Partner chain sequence: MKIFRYLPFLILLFWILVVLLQPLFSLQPNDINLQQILAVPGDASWLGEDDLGRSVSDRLLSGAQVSLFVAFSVMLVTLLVGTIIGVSSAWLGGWLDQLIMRITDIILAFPGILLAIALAGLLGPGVGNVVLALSIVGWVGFARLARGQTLLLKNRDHIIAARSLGTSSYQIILRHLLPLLVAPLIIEATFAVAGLIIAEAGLSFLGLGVQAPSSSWGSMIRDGSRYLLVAPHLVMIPAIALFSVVMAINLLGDQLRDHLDVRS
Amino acid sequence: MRVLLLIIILLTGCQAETESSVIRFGLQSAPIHLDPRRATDASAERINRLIFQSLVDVDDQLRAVPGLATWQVISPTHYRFTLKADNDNFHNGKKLTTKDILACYEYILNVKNASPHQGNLAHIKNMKVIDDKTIDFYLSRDDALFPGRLSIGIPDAQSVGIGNGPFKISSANTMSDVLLQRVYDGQTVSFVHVKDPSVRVLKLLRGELDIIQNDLPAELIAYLQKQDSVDVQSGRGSTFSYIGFNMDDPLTSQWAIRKAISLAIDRNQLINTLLGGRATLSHSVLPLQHWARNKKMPTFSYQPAKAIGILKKAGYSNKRRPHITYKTTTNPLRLRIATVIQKQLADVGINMEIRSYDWGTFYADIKSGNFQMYSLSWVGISSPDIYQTVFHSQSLPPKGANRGRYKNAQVDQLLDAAFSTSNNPEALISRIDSVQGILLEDLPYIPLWFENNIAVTSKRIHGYSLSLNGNYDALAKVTLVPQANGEH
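Now I need the structure of the chain on its own, in the form predicted alone.
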């Protein structure tokens, strides 16, 4: 990293800013695709929020609030949504109606389309369009959190690339260079895929990018904070980082292996040395301030001696060490984290082989279950139904995101009961608490931390701000500041 910093310093000694009316946003990972009915990766989710509006949004307390529509609970299994009168038309001028909503959710519910959102909405029994502004959803069971599940962007029923958000797609010939145009003033934003963080920083300092956000090593952040040519913002985040296991694998399905790994990883060391202290330790998928999070849940800590004892009891020793493959991306920061984890596991008697791949290959492997152990992050978590999406046995891909193939009948029962407790938030929270406790014991995931958000902007940018979940919503209002001649 010191060599890379030296290269950046030498190459930016004479900056060569390229004046442009385009705001250029550097992405570590290109979006997989921009179909909100299918997207689950972070880049796509954040860009799609700019293009498509959803029936329901969330407030600062992560509770469901009206987006495109308000709703009425007719009965515990019957919800009526009414489109608000002030909704914008689609970008092609067509009026957004309940027929577009119907088409969107019919697509998701059709198992042939393999939407990753299907499992989370499988209890929708029927939908009925009442008129252009009113649509009814009928459920097969009670669901107190149902409105919060309808946070998927609504595309034009005839053209999935058309939305009615603050931006429209100008060009997306490749996902590595997506061009959006702001509707109200024509401002163009280009999302450019630059996977290497040092290159992203170099391009920012040379004026070839205007904004970079997250996925930066601590050393680069510290370097950027000393540069007068850029502004650095930092704030707490709700992006949840974790280690996941394949519960169908003969080795990682063993509780002793997962428990030993959880005790062998010094998460505080990783946060302090590789993330510069810019993360908050977590034992839950839900953010710290979430209304449904158990504030007194069980925890675990770094206990390598206990990890060695668990492995010994399970029949492992220095002569019979478990060998596990760990998949990650080629992102330098993620590789450094993997390398430290590899050393920590070796210290307790576990051999860990690191396999790194480009984002597309890595993500495809995770979704298909082609892994033993991996690390990823969940972004934009707002509802406790994330537990159903990730841990319910009926949410195995492609119906949901239970990529580790975790199956626990008690968790299934608790989740089914939790979301059937209409008008009883205390009962819902109690059952979610129980689920969180079971998961900390079973460890299909090892919770790591919530990473802080970091945004670095050129001096041309005015009004960009960070949100808790790291979305790009501030681009709807950001402006370009004219630079004086010779100023860089």
The other form holds:
Amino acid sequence: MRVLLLIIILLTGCQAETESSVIRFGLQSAPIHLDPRRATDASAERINRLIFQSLVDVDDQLRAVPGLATWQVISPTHYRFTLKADNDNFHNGKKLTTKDILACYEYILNVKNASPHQGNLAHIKNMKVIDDKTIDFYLSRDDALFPGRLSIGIPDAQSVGIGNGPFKISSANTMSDVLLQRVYDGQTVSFVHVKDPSVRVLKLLRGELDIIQNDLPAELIAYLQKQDSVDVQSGRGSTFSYIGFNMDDPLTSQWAIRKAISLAIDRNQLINTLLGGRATLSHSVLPLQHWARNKKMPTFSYQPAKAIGILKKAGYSNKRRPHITYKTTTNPLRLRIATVIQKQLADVGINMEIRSYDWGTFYADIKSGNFQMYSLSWVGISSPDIYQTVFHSQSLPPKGANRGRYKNAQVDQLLDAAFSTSNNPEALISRIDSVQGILLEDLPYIPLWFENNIAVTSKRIHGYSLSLNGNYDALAKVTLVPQANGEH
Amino acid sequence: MKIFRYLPFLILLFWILVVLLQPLFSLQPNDINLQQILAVPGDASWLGEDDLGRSVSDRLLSGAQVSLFVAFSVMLVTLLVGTIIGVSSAWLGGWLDQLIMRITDIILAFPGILLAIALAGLLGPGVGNVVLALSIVGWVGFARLARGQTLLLKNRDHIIAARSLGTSSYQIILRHLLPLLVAPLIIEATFAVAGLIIAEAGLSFLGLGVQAPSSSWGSMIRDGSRYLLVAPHLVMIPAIALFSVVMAINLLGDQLRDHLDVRS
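Next up, the form predicted together with its partner chain. The previous block was the form predicted alone.
Let us now look at the entire complex, which starts with that chain.
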């Protein structure tokens, strides 16, 4: 009996020791792939940034800056990338060479591998390794934003799970519990999937988690701010929320309807009440800090009387109210927002029916154009070619993300000119400005806001900070503070 | 303690009256007041406000309509369909009986609520589809019971006599069989209603039931569960209402069974 008791004490003692030295990060959704060549979901991309490094990174203004390599523009269709001399080796000790880069992009470009990044890089005609440090990319068309597209992590050509980032994979038996180890000091970080926000908060308060980030209702954030055992940080984010319209639909293709909706939605009220003031009003797809964003953009505001006037002019009245279906996900916050928008539209004479679906059904409907009006977010926008992807008439799904079937010859012309203007950022910015102006007038999208990033950390975490695009890069420098209450 | 005997009946009567007399209450279940988000029960609002500042009491009363409508309509549909199928299967016998019983076996082999979730997922969200999904799953219990009872009763003397006198099968079933089937089927129906209220709550909890901004008890519990830490009344109030009705119906079913049992 005594022996059994001793074994139990020793076993539980060992477990507590091991677990307390691990930093536990709560995730709302588990990563789908830890292969950077295939990953597109936000959790995977953020974790992959810790394991793998990319040729090109982005700075605070979301401008492409050298990552593993610097580049030269030999001609508008010919880019030369040279690996930096001080790059870290792969975690298995192997040196990173241009052969690894070639293998990574060959895999992505091979249609058989069905990489989701293939479409964005389909204009790479050829790649040529010059030596271990230099590689050339030849394009089928000129592309001023090409370096920014090479932000995909580079794995070891022989072993995909190996990168040269600040962390290496310690174990990832299931995507719900990924364990990484920091290379320079061996600190382990466990990413734990906890879907429900209340459970995530409870686990944080009980000490079962150390960090949680985003995906929390405003009321829970306010609750956490009152707790002594945690620190709450808030910072600007680049996640762009918007309302999209189907431009092929008889109702939502009418400018008067779209304009009236844009004037009837009180975005400030939504931000202040449902988002707890933790969002920035948006008038364009690009965040305020973005290098290609016009800082003096035209804006629009809540004007319900004007909305009623526009509807009246278009032949609508209280007896003849337009009836629109609004699709959204079953995400609680999106449903709350939809319900308030429904009320605001009803006040100006628009009947709106809410249809909420699970993510798979909703996303399939949006891609196939089976909607009148919907709400979604773009996560991690960094390149201005988002305009090409979303508003060019040649970018209908599956080729691009012009889900609203928006067609405007002037926008097409401006976008074509903007992205073929190699090495002329001023001309690109001026054309993007013109496109943004037309879009605010045409309203195929109604920009809503950029949601802030929120991080809540336990007191034993020191040095965690937020970035604009919500990545987890700060984990590379986070430290554990020894607890005074006798905790291991 | 006669009051305890009548309590289940009084509780059920209260909720049925709430549903029937709802037009007289001039409820505002969808009236949004963003300044009152998560307000606690008090003088201004006796059951508090929800996550959009809507009156919890108004939503509870209007949710009763949806929850009880789904439960009673599914019960009626499944009772009718299940009884027709069960009686026909036992009366006709042969390959038809075999076929119907294998179909019920297959449906019973799946957990009922899981099958309803799958069907509601396929059909899409909405009260109508919830009624349809629960009906597709729910008839088998009544069919099994009706078949078993019919097999027992079809060889009784009064039915053999009616058959010998040349009475049509339709007349025999209607006049001599169904009156004897009513008691066990009604008892089964009371238990089914309790189960259906919970099933609707479950489907609405998963987002497959009523669509925003309408309310049902299940959707209120689902929405409220996200604020358990800051506003537990959002879960407690509809949960207590749900518990009271389910308990009342179960107790009524027990009492009815005791009342109709010839041995007691």
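Predicted, not measured: the structure shown is a model, and the values here were computed from it. Positions refer to the first chain, counted from 1.
- When the chain is split into two rigid parts between the two forms, N126 and A364 fall in separate parts, each C-alpha being assigned to the part whose superposition fits it better.
- Comparing the two forms between the two forms, the rotation angle of the smaller rigid part against the larger comes to 19°.
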